[in-house]
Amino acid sequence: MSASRRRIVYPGSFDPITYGHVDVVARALQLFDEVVLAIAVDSTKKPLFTIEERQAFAEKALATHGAKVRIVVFHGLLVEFVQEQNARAILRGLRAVSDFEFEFQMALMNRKLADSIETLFLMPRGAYTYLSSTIIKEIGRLGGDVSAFVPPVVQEAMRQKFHGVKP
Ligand code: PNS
């Protein structure tokens, strides 16, 4: 069977999930049918929120969008994981030139693991072109505002983790 040309699979450690990447599942989805936001086990960085969480902050965050979004883990290699999802495009969000080196790494590398897989680039509203989760974590263990950036869920469960608030 042909990988399929309407599924774009969206990576990352979404931790947690902010309102960028929620606008760039959006914007996504005017050009595929379905989106695969894959949360990984297997990133360098360490995570605030366990896997389980950050799966149900994404899941809550995306909900409007029914079935056209699915929320997956993955364990291992990124591209052997589109592979499996019967796709061959990987799909990044892309902020300012700081993110580009990184980005292009990336996607380079997973071209030279899987050359049938592609990298496309969605640039968040201009709004959120600022927004990284490391700031809004920071913002937050701080005990500033962080309601423009992240969905309510995420708002309250940082609220919990940092300050011990319960919602
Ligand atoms: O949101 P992040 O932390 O910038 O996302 C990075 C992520 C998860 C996409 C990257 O670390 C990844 O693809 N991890 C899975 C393991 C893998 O395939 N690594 C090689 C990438 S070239």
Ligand code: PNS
Given for the second form:
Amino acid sequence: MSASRRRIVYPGSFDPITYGHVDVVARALQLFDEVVLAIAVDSTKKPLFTIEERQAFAEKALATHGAKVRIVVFHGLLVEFVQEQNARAILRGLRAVSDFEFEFQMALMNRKLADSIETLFLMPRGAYTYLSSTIIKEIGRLGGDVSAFVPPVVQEAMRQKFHGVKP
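Okay, that was the form predicted together with the ligand. Show me the form predicted alone next.
A lone chain is what you will see next.
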């Protein structure tokens, strides 16, 4: 893939990927030629799903975008990964004002580490502004219906994980 393509990296744990994430990717594709969904391996978090599961969920959830979206697992500093991907921007989703302070600090730190990389913030559609993977996992753990929040592949995996229900 040529470096002249407008490419942005969308990092996160995506544990699990939600319709809010899918919406932010779709919005980014209106501005960029390619979105690299970068699933971070973070040893400080205890994810519900393995990195392989999260990657498979993202591939299925974003399959309709074809080659415009690549799903990649990464370790280490985000700015170094962004540079390796020949991207010039980091995509972050903002749901509410409460997200902004943390995201702003991260954007400033990333700029300090690599001032040629910009951070862009996109808000999901209003229907998804309240979604968080943490809340969705809690709803699923308590037996609630998560079908409005996550793709079917994630919904089934949550049912299996929490309640031993096979499809």
